[in-house]
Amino acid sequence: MARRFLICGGCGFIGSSFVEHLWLKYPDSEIIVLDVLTYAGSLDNLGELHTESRLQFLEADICDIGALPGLEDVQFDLVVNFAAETHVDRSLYYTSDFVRTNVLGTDSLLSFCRKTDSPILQISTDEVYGPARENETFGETAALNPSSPYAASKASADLLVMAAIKTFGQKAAIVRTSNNYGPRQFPEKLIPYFIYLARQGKPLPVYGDGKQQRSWLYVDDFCSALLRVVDDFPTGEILNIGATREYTNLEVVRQLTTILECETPVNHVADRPAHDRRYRIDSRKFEQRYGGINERDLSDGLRQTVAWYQSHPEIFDRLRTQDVANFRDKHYHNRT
């Protein structure tokens, strides 16, 4: 049966990967990708898909979705919201941008979905739970305790979705995931940025002692898991989809430099404010409903990631824009 999907933020890192997975699983579907194409979004992320007849691209802001001609009365089988400002470091300087997109944008999208009677899946993050103590994991009922402006904006968006479910009986659900990595991620994020620096033999700036712990999930593994909720939509539910193994930032850096076969030095720089030491989410609720998460080993995922960036060096040209230069000047000035 033909289905109609709206993917917001579908030209970003995770969004474009999900569009590709959706395209392959539902060959008769119609997919509308909506993206405002900020510095981190690019039509190049969709590859040749954006020229296909059953995929339509709309360059638009989710804050304005209610006023877009042609969409006002369209009912979708599912709306998935990847649209977000996501870089924690940037949220320290451009907080209002994060509030606008992540909070007001989600509110606008919820209103649109109520009007069109379309179910909505909100993509969120493990950072809304805040820092986890050693051996502590957070299930979906854990209190929200965000540290950064980014995490606070995502937690606020989640609360809006939860309120819409309770107040309006809205067909909505939330998925929270751990750090995703892989091809097409904007190269100011840790893994691609360090690949960029290492290729030039430049020092790798690691915050503080580098012992902050994260769980890393390859983007294709996350998207494969996410596809399972499309047919069996968990209305009213929150689901964690996280990686099982943890690594310190230094361990990730060492694996990268080994794969790249370089001896690039690590430069320990001043830590950023409110840098959480550890995140950890419990995915048992998802696994009990949909089965286990197929998670590749970090070393294998990093090798695939490095290979992709090495074969697509043009993506690093995106770091040469004035926007990125302005941010780096703000963030790294007097930090080393």
Contents of the next structure:
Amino acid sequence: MARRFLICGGCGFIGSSFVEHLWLKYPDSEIIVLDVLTYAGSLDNLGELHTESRLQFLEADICDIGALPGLEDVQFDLVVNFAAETHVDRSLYYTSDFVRTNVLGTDSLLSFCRKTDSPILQISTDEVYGPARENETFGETAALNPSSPYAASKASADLLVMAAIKTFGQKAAIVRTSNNYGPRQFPEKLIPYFIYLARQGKPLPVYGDGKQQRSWLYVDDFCSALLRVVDDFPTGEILNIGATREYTNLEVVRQLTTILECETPVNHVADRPAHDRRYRIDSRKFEQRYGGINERDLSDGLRQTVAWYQSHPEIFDRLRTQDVANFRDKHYHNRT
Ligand code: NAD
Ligand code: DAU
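Can I get the form predicted in complex with nicotinamide-adenine-dinucleotide (NAD) as well, since the one above is the form predicted on its own?
To see the whole picture, the full complex is given below, headed by that same chain.
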């Protein structure tokens, strides 16, 4: 029988890439993309797919999923939750939006999935473990130690998923990944934002000393790995899927400006409050069960990313919406 998937947040950066992967791997499947289309989501991210008959788009909020007509009795082969408020800087100003979608929204989805007996995969982040010391790596049983309101909301969602597994025996699992990058990422995040600024010859605002370390995973490489759990669902498990190599922000910026062939100056601005110096997750549990994560080199991934943004400059228009402008006024006001 044809499979039926529900992909929440499928009009965002990673969700839309996952929909593409799912579409290709399961040509008979029916895919419902549910997304409320915040400033960060766009139907354009689905390209031609949203006109295809086996993909249905529902403009809806995950918090309301229990009351959506037509979905009440639908059992899905898998529900994947990418829907979230995701920008750490915004979580400093709009904390309640993060609590609403990331915590209450996840709770609504868990209830819906219990009612319809659908397995749910919650997409989480390395940020829930908080900062890793030098040489320290976090496995799935490490303590949760979130720093920002964003990370705290994601950790809270993870706790709800874990509680549902224990309390109700719910068919649920969590995947925690590291920094993804690639096409269609909303240009508020480091890599696309700096491409946007560099194209205009504007200085690049590096927070603090720029020596914070992140493990960058190309979005297609993450989604290819994630696809493997569809056929062998890890009920009750938490799995880390992170990039192997880590880079300082300054190194990423150096590689980016080399590819862009620009000499835009770096401007060291005030640091992000509670800015975690380093994230580091251990993906061996995933690799032992599903095989290695095939990841491209950062330089190759950055080249592909830059090429995509150069051929889709219209994505930068999304920075002009009132919502994004309001945030930027607040965030960059008085920043030196
Ligand atoms: P994104 O901000 O690009 O997309 C989020 C999507 O969710 C958007 O399409 C938005 O419209 C939708 N959405 C927001 N609130 C919603 C709601 N209440 N109901 C329905 N839809 C809603 O995010 P992303 O970078 O693609 O991240 C996807 C998931 O992966 C998130 O859960 C995030 O925490 C996690 N994650 C992201 C990264 C990363 O580097 N981007 C790394 C680790 C984990
Ligand atoms: O680690 C996974 C997380 O990666 C995800 O859970 C989040 O949803 C995602 O947004 C991302 O969070 P980061 O805070 O790491 O991403 P961001 O692109 O905002 O920043 C990357 C690094 O660059 C971080 O150390 C902050 C720094 N930075 C960012 C911006 C936007 C700057 O120095 N200057 C900037 O203007």
